[in-house]
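First, one chain by itself: the form predicted alone, in structure tokens.
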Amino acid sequence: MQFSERIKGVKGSAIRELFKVLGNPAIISFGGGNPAKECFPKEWAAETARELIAEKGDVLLQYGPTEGYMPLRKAYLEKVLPPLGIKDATIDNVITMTGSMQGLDLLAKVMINPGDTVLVEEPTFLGAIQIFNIAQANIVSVPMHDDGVHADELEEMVKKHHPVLFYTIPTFQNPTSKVMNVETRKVTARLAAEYDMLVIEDDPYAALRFSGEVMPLIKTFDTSDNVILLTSYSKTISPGLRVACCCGNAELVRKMVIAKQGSDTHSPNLNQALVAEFINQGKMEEHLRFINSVYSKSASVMIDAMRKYFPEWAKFEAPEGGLFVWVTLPEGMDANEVYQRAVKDKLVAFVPGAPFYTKPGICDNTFRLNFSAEPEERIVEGIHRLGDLLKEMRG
């Protein structure tokens, strides 16, 4: 069978492949970015869904507008964006999506021609790499440091390559959990204006903060309307609802609507209505306090266990938020080999770092651990097993 050029050579998601091994309940998983089950508002969702269908079933069970469920768009515009510093947006700047991944897919369809250069952080979210590869983009990377991307290196790459867009997760970046400093955020917005470059500010983890200073959005420094903000509710409310919103240039948003018409017509109305009710009922602030207390404890348990059981040559830092810990092994040590041994011999799973890089063979000595999906006792046990394996493999 002859496949299209755009799909040739594009690999499946390493994280989605990982789910195949998790059918065994004995496996301790530090793999995906799954929120903790106890953080889902299950009772509220069940009762609210029942009420919504009883009161608005004729609307919610019918086709809906591609732009999104109006009460959710208004809630995002009036209650979510202003506290973040975005106060001059209108309803035409807002679209709802079936997860932020759809936002990336729509933006790739709208903005990228085959061969166009896109700039990404290195490493970066592997789903973005997959989408940009399918769009046949020329992916160029700018390196991550302890405080995220550096402004001078970013400017150098923009001047050299003139990318059509720069994709960034500036707060608690996936996979590293690094945070971009304020100066680089300002420079990013300036470069967007100077080079007519779209900046995709992907922001799924910023609300999951345990410590440190709250950072302003890149969008708040945007003078050219070239920054588009993606806000996912997968990590804060529920990934299964597949609901996200975005705020950006009205003309660009309209093009995304047209692309979405040919994708899924519209996102599920009931799911959008649940998120709208959660926001409008004022549930989010208290919910975030609760889930951040859960994740802060889980992160501390993992870091304490890593300090106790990992060899000193395995480098990592305690995150200030998000869902991940990034680990770097000595040069020449293959994290994929560690993964194979960990699953087979220790019944522990994680995500090797290689898929988060734009080219194969780069930083094979890295891997990502997720601390949100397992209970504390299994976190400690899994880290203990993994630490023993690292010591065994290093000799």
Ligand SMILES: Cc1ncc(COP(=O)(O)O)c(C=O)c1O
Second form
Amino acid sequence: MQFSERIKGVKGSAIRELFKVLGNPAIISFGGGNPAKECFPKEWAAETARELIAEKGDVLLQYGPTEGYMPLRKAYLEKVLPPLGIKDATIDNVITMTGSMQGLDLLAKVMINPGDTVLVEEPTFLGAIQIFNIAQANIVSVPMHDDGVHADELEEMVKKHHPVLFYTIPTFQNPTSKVMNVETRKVTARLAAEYDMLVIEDDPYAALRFSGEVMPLIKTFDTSDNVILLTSYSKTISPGLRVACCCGNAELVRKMVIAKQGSDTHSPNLNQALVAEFINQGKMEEHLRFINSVYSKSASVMIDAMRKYFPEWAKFEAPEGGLFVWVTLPEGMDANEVYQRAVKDKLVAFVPGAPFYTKPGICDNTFRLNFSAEPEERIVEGIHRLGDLLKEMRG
Ligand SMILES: Cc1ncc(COP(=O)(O)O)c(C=O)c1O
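Given the form predicted alone, corresponding form predicted together with the named molecule:
Every chain and every other molecule in the complex is listed next, the one we just looked at coming first.
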């Protein structure tokens, strides 16, 4: 069969592939970014879905507007954005999406011609790399450091390549869990204005903060309306609902709506209504307190176990939030080999670092561990087995 140029050579997502392995319940998974199942508001969702259908079934079970379910757009505009420092947006700046993954896909359709340059952090979210590859973009990157990308390196890359967009996950970045400092956030907004470059501020993890100082959004420094904020409810409420919102330039958002018409018509009404109710009933604050206490505990259980069982040459840092711990092995050690043996011999899964890089072979000695999906005893057991394997593999 003849496939399109755009799909040729684009690999399946390493994490989606991993889901196949995870069918085996014996495997301890530090793989995908799955929230803990006890963090889903199940009883509330069951009750609220029943009430919503009883009261608004005629609307919710009908086709809806592509821009999104109005009560959710309004809740995001009036209740979510102002406390984040975004006070001057209007309803035309806001649409809902089927997960922020769809936001990225729509933005790629709207912004990228084949061969256009896009700038990403290195490493970065592999779903974004996949989307930009399918859009046939020329992907260039700026390296991540302990405090995210550095402003001078970012500016140099923007000057040199004039990218159509810069994709960033400034807070608890996937996969590194690093946080961009305030100065670089300001510079990013300035570069967006100076170079008429779109900045995609992908922010699914900032609400999952269990220590440290809250950071201002890049969008709060945006003077040119060139920063678009993507807010996913996957990690905070439920990924299965597939609901996200965005706030960006009205003209850009209108183009996204046109692209979305040809993609899935609109996101599921009932799911959007559930998220709107969650926000409007004021559930989010208490829910975040609860899930952050769960994740804070899981993260420290994982970090304590890593300090105990990992060899000292495996480098990592305790995250202040998010869902991941990023590990760097000594130069020359191949995390993919570790992964193969971990799954086969130790029944432990994680994501090797390679797919988070824009090109093969850049940094094969890294891997990502997720701490939110397994109970504490399995976290300790899995880290113990992984530590043993690392020592076996490198003496
Ligand atoms: C940085 C980042 N962006 C976007 C997504 C996709 O989120 P959603 O479930 O809203 O599509 C993820 C999921 O892991 C992510 O880590």
